[in-house]
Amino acid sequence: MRIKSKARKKQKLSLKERFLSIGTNLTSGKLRDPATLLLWFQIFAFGLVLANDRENFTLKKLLVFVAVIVVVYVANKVVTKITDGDNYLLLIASMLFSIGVTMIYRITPTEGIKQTIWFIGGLVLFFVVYFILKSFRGWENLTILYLIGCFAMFIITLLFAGYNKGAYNWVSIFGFSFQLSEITKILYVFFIASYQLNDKFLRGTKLEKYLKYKDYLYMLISYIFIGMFFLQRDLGSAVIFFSVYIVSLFVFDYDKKIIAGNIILALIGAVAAYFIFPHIQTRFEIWIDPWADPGYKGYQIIQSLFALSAGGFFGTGLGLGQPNLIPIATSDFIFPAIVEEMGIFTGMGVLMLFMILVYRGFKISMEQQSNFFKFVALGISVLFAVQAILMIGGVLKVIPMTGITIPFVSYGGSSMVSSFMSLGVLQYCSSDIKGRMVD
């Protein structure tokens, strides 16, 4: 009886009120669950990628595809299970990896395999760093440590860097290349933040008289790291250690005349700069008019330009572009190569994914509630925020190109397990805020 009391009501829904109905249920339940949205979009989006490369479809590829998405999904149900923090962290960086991988997979397959081999790896230290993290107290106090540890990347990159892509920061081991660059800026948060805030690093040691020279100390050392990113010929890094270290003036009080003072200084840097180095000066020649060589020094910006343009709102399709004529698509220009097959509603995506990103690090950084930890998430937060914006203003012409990634999007080893080691810290300083973040 039940049962045709259910059917009779079902049949006196008008149209519109079943079309409506259409939308209540798809919206409901287990589908408003991201981590099954993201399951979803997965499904389709390696579906349609490996179905657009079918004439080299193996079976071997298909696992490859049926294990990251697994891995994902399995990922951000442990997440919720193991810490009370924000649980989107890793759902928005497995979506920002998804629409990545799906491009560098359509334009270089090979790339696009050796991609989800550097996402599963990034994900294990991901909860590696959490737990180390978790495991020890006292992180405030290893200053000297985070020194020492910054030194010794700069020092091992300028002994044994190779000539790469225009800069001399990528470091071979065992067959591996590696930026230790990378690793840097995460050991410069760490720095910045316990320098700041201990001051008995120096006491008890030869040094402690030093210790009312200690503003002006911070700013030598941060200095010499921007100076050896130039060295590198690593433009888009130095940008990124000023951007922190503005950051962590603003933050930590500093007289606003030392503010100043330290704009106006980067600002002559940058113009002595641009005479003394040429890559510099071509990269900002380039900028200005790209069309003065458009076969040569114009050609990937040019090119780049194009495949925005050709993307319009929906994308010309998966298969259906020419991404493959930009130089190195699938890593430092991997953006227009996304708008270009996949449109700017796709392009928009993932300016917004990054944008929440960032705010849901600001907020755990608000929410905090010690303040070397809250100083760590702004750090990792505006990390993330300034590598974005140096990409995508560069290829977008708004800004001159400097040689970042994206992360979690563009093709590479060194961002893409970097970026989950930031991720990682960023997870730790949530997890004691349950409660005060934003769903």
Contents of the next structure:
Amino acid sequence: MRIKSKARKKQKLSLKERFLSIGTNLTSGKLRDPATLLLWFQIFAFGLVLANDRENFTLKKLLVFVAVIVVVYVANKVVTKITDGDNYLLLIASMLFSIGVTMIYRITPTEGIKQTIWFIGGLVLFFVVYFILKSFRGWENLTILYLIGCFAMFIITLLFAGYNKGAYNWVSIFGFSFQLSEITKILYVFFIASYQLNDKFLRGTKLEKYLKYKDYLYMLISYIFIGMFFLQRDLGSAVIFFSVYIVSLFVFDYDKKIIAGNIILALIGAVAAYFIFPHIQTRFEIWIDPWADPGYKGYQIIQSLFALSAGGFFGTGLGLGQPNLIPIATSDFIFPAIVEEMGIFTGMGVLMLFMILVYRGFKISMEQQSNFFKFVALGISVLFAVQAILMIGGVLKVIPMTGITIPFVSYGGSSMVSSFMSLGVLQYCSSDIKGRMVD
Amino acid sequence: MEKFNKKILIVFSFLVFLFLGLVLYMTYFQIAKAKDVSTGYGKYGQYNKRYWVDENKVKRGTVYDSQNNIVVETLKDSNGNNYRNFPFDDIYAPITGYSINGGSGLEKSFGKQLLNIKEDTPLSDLKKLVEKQDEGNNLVLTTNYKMQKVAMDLLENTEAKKGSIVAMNPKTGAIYAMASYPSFNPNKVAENWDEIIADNESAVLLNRATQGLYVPGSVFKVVTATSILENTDKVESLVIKDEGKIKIGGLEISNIENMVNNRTDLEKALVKSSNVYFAKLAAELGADILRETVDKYYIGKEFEFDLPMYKSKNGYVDGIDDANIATTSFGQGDTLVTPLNMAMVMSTIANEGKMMQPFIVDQIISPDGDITKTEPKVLSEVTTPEIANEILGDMVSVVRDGSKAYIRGIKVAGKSGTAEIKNKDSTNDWFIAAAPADDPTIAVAVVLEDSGIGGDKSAGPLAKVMIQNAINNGLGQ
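Return one more block: the form predicted in complex with the partner chain, after the form predicted alone shown previously.
Now the complete complex, all chains and molecules, led by this one.
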């Protein structure tokens, strides 16, 4: 009876009242749920890109996007059911992916479709990683294994790598190009955490007498990694590793002099690298003055700046700009492409989403009771933050270009897969905050 | 544990600082830098393809010459793509330029008008979404196809095979013809691009009329003559004894073939093209006065023109010595001029000392039919009508006294120039002329590169034909 009268009352609303109620709806009930907001964003954004590409419309494409929308919605609901952890992580990643795939599809539809497949694969891995971490104990004791894993990635890369986009770090597996350095990053974070917190791996072996050199060994190993990235011409990964390394020195309370020494050492190394490697000189020259060679060396960054300036605060509108003029617009230069058509404000939105993601990562780290997962969460968060800052700073010409991808946004399988694996790790760290590994 | 958290918080604060830094920088970039960047700081705009890739959506305007001939038009190819058609092939190429690879000539300098790109305002962006802007502005030029073709043919038939002719209305600054040879076919630029770029020797893409910098030689004496007449109180006498050679600042300066002219006034100095006369009086005037006159003629000074151009060079540089002042006075020093600039000098003399702003685009017609017409404008008040007319009269004597530019029944004022570039056999041959001297309707400058024949013999007849054609076609009436 009551329901009936309520319905009648609703019918009586005048047009004006209904109009005024639109705003109030936003803050009420359903729409406040971020998953629903995300759903609406996806429906509108994917609808727009499909309409924009209507000449090549097929039912298959529509189904792919519908499938993505459903998968995202379900995955986000599932996360809240199976974990008591932070269910915003996946929401943020899904939002970043949605912005990214909208632009990728708008520029190159085939890559857009592939990206959705990578995304679904990434989602699966997210849950797989989460459950694997949950199912076993003693992750902090596998120091040697992480180290071997890191070296294995390097060796595979050195043996099988092909040259792609200026770096020797792409390995072709069954026709798929993959950057193993993406996996190395996660292994390195695990390695640092276990190396710093667990010295059992040296005890009781012949190596025990070297225990006093532990700190030096740590630095040596880290610099070997960074040096290897330099040899592969993968400057971005080298900088990311160094950032995680310096953060670890800081957090694990190394002497201030050692930290300062490391930074000075890195600066000397950077200057030396500048004189040894011509490609680093080129990157630096382009950064200082891309206009010196606008048609060739500075071409990429100048096209990026043109795109950024073309968009204005609100963008040209989806499909109304020309982001296809930027080289490799879907991966390295996805950010200026987004800004051109969706505006500086959306660019800021992407930055803010990363900031929230990083904030939640740090929050998880601070709340985590286990020191091992505390640092793992911290390391993963630093990875996300540094990648976003390096890449966005690079295309804005605030810092030299390093040629890495933006997690969840840029086109690329390896980036998507490793980002979701990292996110899975973070998810686990959040759900096991009051876990059994209290030290 | 707490110690860890404190440090983690510090790391986080640092990262937030970086994130916010990027957000702030983006705002700063959009407000302060975006506009300059999008035009490539004015210099590298051609790399911003956003300005020239629209061509399939917006139909670039048509360019007509003063006789209503279509000089450039937009056509559609079999795939429905727009392309630019140049019906006159290489004849109009020095003016129109080409539209691919960033463009040149009018296609470049009037690209915005041809595509009807309005000044960027927030409102114009909104309008673009609403209004369908699919047509550019049309241009009407001041040029005359017959004159343009004659000029190009004349250059083609010289021995030098390289050079430029500029013909203009001295009273308005309107350009009748602007030829640069060798030229190129703008319809085939895309297909011949690599070949064209590789051929440095011909440099066909260079518009010699506005971008060719030449040693002026004796035609520059007209400029020096202006300076002398304006400053008669600063020279001992306008009449000197020309002994065929003179020593100034340790340098011996001689006339052509060491000719001895004896008693020489300005008229005779121009007729005989006496180097000694100008060298002697220029040394008396000094560099400052001469530099100022050259400046007033806009040699070495920027001015606005409808086509891309290079700046000429004023040879009276700071700290110049007497020997160099003397050689510069008769056009053999550091001075470098464009043919356009020399045509403007001739026009000034023919227009009672007033230099008009040269222009080649007469009207801009919007798709709605609104016409923007170029009004003639004085660029520089160079000298008084008396002085200009006196020089013009002397130049009439120059042509009457056995010049190849002489035309029976028409009073032609002119001056030849033979500028040595490497040695006596390698010269740039010049001729500047205006006619009819009583009421000039045409001024012309001719230059032939590396001709080695002598200005009057090689360039003089070209100036003559140009004048005859202009008068027969009733230009400037």
